[in-house]
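A single chain, nothing else alongside it, follows as structure tokens in the form predicted alone.
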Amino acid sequence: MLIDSLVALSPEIMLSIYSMVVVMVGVFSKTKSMDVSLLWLSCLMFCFISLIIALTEPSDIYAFNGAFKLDGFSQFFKIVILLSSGLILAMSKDYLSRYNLLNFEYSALICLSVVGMMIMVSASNLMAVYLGLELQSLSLYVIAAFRRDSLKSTEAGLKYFVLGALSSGLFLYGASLVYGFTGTTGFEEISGVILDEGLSTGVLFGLIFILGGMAFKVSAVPFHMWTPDVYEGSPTPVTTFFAIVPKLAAIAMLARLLFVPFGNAISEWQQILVFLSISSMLIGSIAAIGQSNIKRLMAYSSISHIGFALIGLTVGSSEGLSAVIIYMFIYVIANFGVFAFILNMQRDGVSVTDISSLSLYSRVNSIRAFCLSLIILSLAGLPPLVGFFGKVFIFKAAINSGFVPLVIVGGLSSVIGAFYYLRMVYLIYFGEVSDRLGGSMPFINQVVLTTSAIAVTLGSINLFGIQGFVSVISTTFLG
């Protein structure tokens, strides 16, 4: 029933509404004070639907044929998705109005793509993931290239549209074969076709193709071009967003694309997996090494988390599958906390990127030096942070699945990866003499900070609870 569907996706269909009346009222109102007035009223809308969702009892319900399914999976995903986006916005606010950039059209394009990464989430037809990958896409093209005055922020929406282009056509071919040697574009009838025939060799060329877009997506090496010279040339309240928000989505959608249409083929995508896996892990930590730019740098360190994501994976099972969600969820968190400080890195009131600014910052303000230290050290794994149970979860599945090989190398990766962590943790303590950084920080700012700093601390405590609530998930999902 239409209606059905319609009620399935209400959530998608409120923030597209939303969306559409930001762009009405920012149009006609034409004041500084209404753009901000917006943006936080879009806050509220992303905490408002993501509470609608949250009170929605989790069921497997399919809308429009079987294109979308609403299970506990996509409802976990698209919480934290709109959560993250609110907050994501609150913390840009004022790095916005000091740069000119707090603009209706920031918040409306975030929205929409938000709305693209919902519906990717939820998505059980190809066509409808490629839906929810464009809308999503052309979104963050545009707010890539936001800062119209800075050549750097147009160089990275270019690179960012052409590279993306090229994902999205290799998506769509993959989908093309994949229908033409099954029939369908349905996950399940898919699945049901490998399942009563076997992997032809049409679909297997179809599933590399597809897996080539959708490695784009979350940066994985060797499609992770794009990665380093977006995120230094887009506003850093973009690169926040793309370095936390659209990998979550991507990351969802790859499993789903994974274990369901393709779960009958298991084997045959492993493979490409275990490339994808270590090539982004030793790449990430390597090119990171040589990095003068903090945003070039967490480009890297993306990457390089990325590949450990994929570990979870490639072991495709449940218990993979949940060290991956966890794995995410620190490393949303972590974020959070780097670029909650990047975010406000000024000097005379310039903002600034060279990782040699954070020289002697703990002499500016001991508390947010230490908090930032501690957020470092929980991306680079040391014990007893919540970064090191974090790779302990995704090692732990990949021993028991066999997959040794990708843990010694995962290990190495982490080993390389300490280097330019703990370089900054030295350079915040111990760094050479030099103009300092401004001790200036919004209070939401600090306070994502300082939240970030003890969830890493204190997370390891709760975290055998939080994978009982995941492994739930997981297991559901995977029937």
The other form holds:
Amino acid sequence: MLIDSLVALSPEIMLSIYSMVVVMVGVFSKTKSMDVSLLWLSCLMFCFISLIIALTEPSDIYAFNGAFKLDGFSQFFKIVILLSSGLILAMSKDYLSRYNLLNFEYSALICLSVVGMMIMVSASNLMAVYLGLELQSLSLYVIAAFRRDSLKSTEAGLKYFVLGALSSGLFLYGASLVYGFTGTTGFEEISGVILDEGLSTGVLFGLIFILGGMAFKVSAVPFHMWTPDVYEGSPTPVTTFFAIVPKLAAIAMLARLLFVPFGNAISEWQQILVFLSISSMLIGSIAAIGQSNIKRLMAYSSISHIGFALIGLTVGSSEGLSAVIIYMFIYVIANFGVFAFILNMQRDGVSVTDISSLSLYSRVNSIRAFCLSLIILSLAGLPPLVGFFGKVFIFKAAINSGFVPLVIVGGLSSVIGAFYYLRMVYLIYFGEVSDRLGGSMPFINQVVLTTSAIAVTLGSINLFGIQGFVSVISTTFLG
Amino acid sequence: MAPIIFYFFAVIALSSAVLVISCRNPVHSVLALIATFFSVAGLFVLLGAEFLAMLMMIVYVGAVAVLFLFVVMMLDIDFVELRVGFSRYLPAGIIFGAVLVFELGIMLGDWTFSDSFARNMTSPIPTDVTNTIALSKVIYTKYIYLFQLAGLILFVAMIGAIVLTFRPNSNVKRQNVVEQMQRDGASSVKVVDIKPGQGL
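Switch from the form predicted alone to the form predicted in complex with the partner chain and print that structure.
All chains and molecules follow, beginning with the one already shown.
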């Protein structure tokens, strides 16, 4: 019995033991070269563990009295989370060593936060959800403040910590209400209680508080205020990580929370999600127009993308869920390209993040400028790039379930959002003559930038072939 | 007798909790916080949860509150300056607080418990063993996964505290234990016989 549970949990166990080994080796070796090799080893470890998960036959396995659930849905998200984290570590090596941030603690904390995310994605019990969430967030608070001698980074870490603790408090309060009124913390059991006895007001309040806490984690409006400040203040590799990996984990966890325990209360949470998604799309698009810092702009862009993804969850059908998964997948691919570029935006060896420094980048390196423009246009959702199809799937699912007003707001905010995306492309090709960005870029980042550009172009042919697979996952997930 | 003790602790807990947020001097606030923890621990003993009561004493009073006291006394925080924005944010705070209290009031008005809640409430506290044994029986079996996860979180907290505060200083002279153990009188002490009136 215990052995079965341990086998199901083996990827997480391996990664946590590995991170302890990293800490031990790092503490005792004390050399810079060991820190570098531990970073590469962590990349390999992420790939290795994702391979193990990929080779596991997808089947619904419960472990530890139902606190942990292994299914196709969680396997897919875990693989994407692991591979993205490995790639981000590889991409950030250059930046980290440039600013003397390349410590073994960085790799160890990234590994531990990934363990937390894997637990979040598989959690099937409110207590396990909370512990996974805390493991993830606590590591992220630390790496947000990783550049200790920078005031902005410290401020970002502290702000993230204080607001994150508040949102965890909201989540816990909701979880305690749900436990108090249903008498259980297991997802399946909560669902059963709601089915048998209806949704009591106490459980509804618990659901609202839990959603408030979760909206903070996915940075949906009105719980988004931390996002631009934290993205701007953190070191750029950390921002890259924030923009991609925790978003995936939080969306997957939100989907499980909504569909499994509260699947019988769908009409109640739909109203909340409609509000969250409409306000995120609009505020994310409108507030981004005034930004002059590219990291802040990407923060608002991520807020509005989360708004689109929330439409898919609002719909509540398996079509909507698979649209969300595809949308997040496309979002991750495009963000990789943009951040591979931002990581190396530097002038005379100093990193810059203002948008105006993109001016006439096409004359510095035309291929990279073209790649970046393609990716930005895909983020804006211009046909025939793949970002457009992501939005089409979301809108189609919404229309099929009768959420036409959501689609109208979504279309409106993509038009508004297209303005600032197009302005970036305009600057790259027709900006004013000013000090240009330096031309050097490490090999890995070049590869990621080019691959991402090719992917957003060619991906629209068959959506990377994941469409059928994803719809199978989401159909079995909704059972 | 029990009701009298309950009201005694409850009154102390509530009034010292009010003192925590109303005291002007932060040191007094922390002391009031310790009083709150003490009386809550008393309430736990009254409930038959002696393990929680001891935990409350050791963790909250022994560690957290004393740590607060140190922070308050050692760090130079200008508490008057922290209160500057207070009156500005007060109206918004009151409005949101009132809405929240109102909503929670609605919830209290419609208080229905699920059937399984009643089952949980009546599941008896084991009387044949102490709290500690009863707790350890489930923590290390049924909840081992969650227990280990909590341990992992503490591990992250430890790494985080070190990463954010430790600054390696190469000027520090450290003791080499092995070298220290190898020393003996013959190699470390030189006995010099100084004749009177001669000096060295």
